[in-house]
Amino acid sequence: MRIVVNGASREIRAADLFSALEELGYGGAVVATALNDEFVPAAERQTARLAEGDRIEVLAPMQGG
């Protein structure tokens, strides 16, 4: 399915939002996510269906003082 990651489109395989990080390459990486600009819980990305069109943002923190 064609999908929006952070601007971009992208071609993915995946049904939700937690495989579509796997998939992505983000797997075990600490970032904040949204999807369809509403923030989505690293504990719910399983269970955030994803459909054809979504838009999805993936925040990495930021470190420094």
The other form holds:
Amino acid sequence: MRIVVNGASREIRAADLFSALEELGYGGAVVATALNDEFVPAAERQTARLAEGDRIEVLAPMQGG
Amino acid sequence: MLRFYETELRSRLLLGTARYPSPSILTEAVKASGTQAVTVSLRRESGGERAGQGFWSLIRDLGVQVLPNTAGCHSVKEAVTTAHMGREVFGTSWVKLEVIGDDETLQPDVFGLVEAARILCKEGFQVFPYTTEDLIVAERLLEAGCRVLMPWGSPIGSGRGLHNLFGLNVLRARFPEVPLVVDAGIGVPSHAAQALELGCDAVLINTAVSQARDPVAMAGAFAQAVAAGRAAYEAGPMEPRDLAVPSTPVIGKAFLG
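Having seen the form predicted on its own, could you now give me the structure of the form predicted in complex with the partner chain?
Next comes the full complex, this chain leading.
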């Protein structure tokens, strides 16, 4: 299915957020996630089902002021 | 000793981690500043990129507190969601809460700020609100559960120093027990010293250090300025006067024509 990852359209096979992160190359990375603008804690990624057109945000630590 | 919520810090200088020439200069600047707390942020990262992982590893090795920000957020919802994401990634309930209202000046949207602060305080966050020097907004933030206030000196990254000394003095006088951290606008160490001299508890510096020709040396200069400003505040500065008062005693002065 096609979903939007950090603003870019991507085709994925995974059906849940945890598997999608693995498929997209985030496996083991320290990231925070949101699905359709709602924060999804790491512990809930496996139960967060994905649907066509969903938007996910994957954020990593970054310099800040 | 400076106290933010239940955390005590010796250094009254908080340092931002953005816009340094290199990671190693950032590391050295943090050490030279003597800071015990640095601000960090979250940004999009593509799979396999891992730039954020390297940065986070560097910060963890420094052994300082981290203060995640919600920089760039323009709505309450965005700021609250970003705060949750930061709490999970950085493992701290501290959040430097920014809700930006104007893109040119980066002036906080204080209405959204108070609303977001109320939500986050109820959810157990320890909120450091980036605000203006407005007294009533400060009252509302304290009512919302904030136990620290971070009034701006002047717009973020402007280096213009403290624009409203009266406003900062009023905050100090009205909330003597609340830690005040001047955040934004400090350009040179004398600005930082001035903030501490008038009784602010700490300053948060980023651009003034990271964009200096020698960030490490500038970090050291700020550390000295902050220490001097605090020492001066504790020593009790004299009251300014409008007219001269001779410092040399006039009694016994000779009449020599």
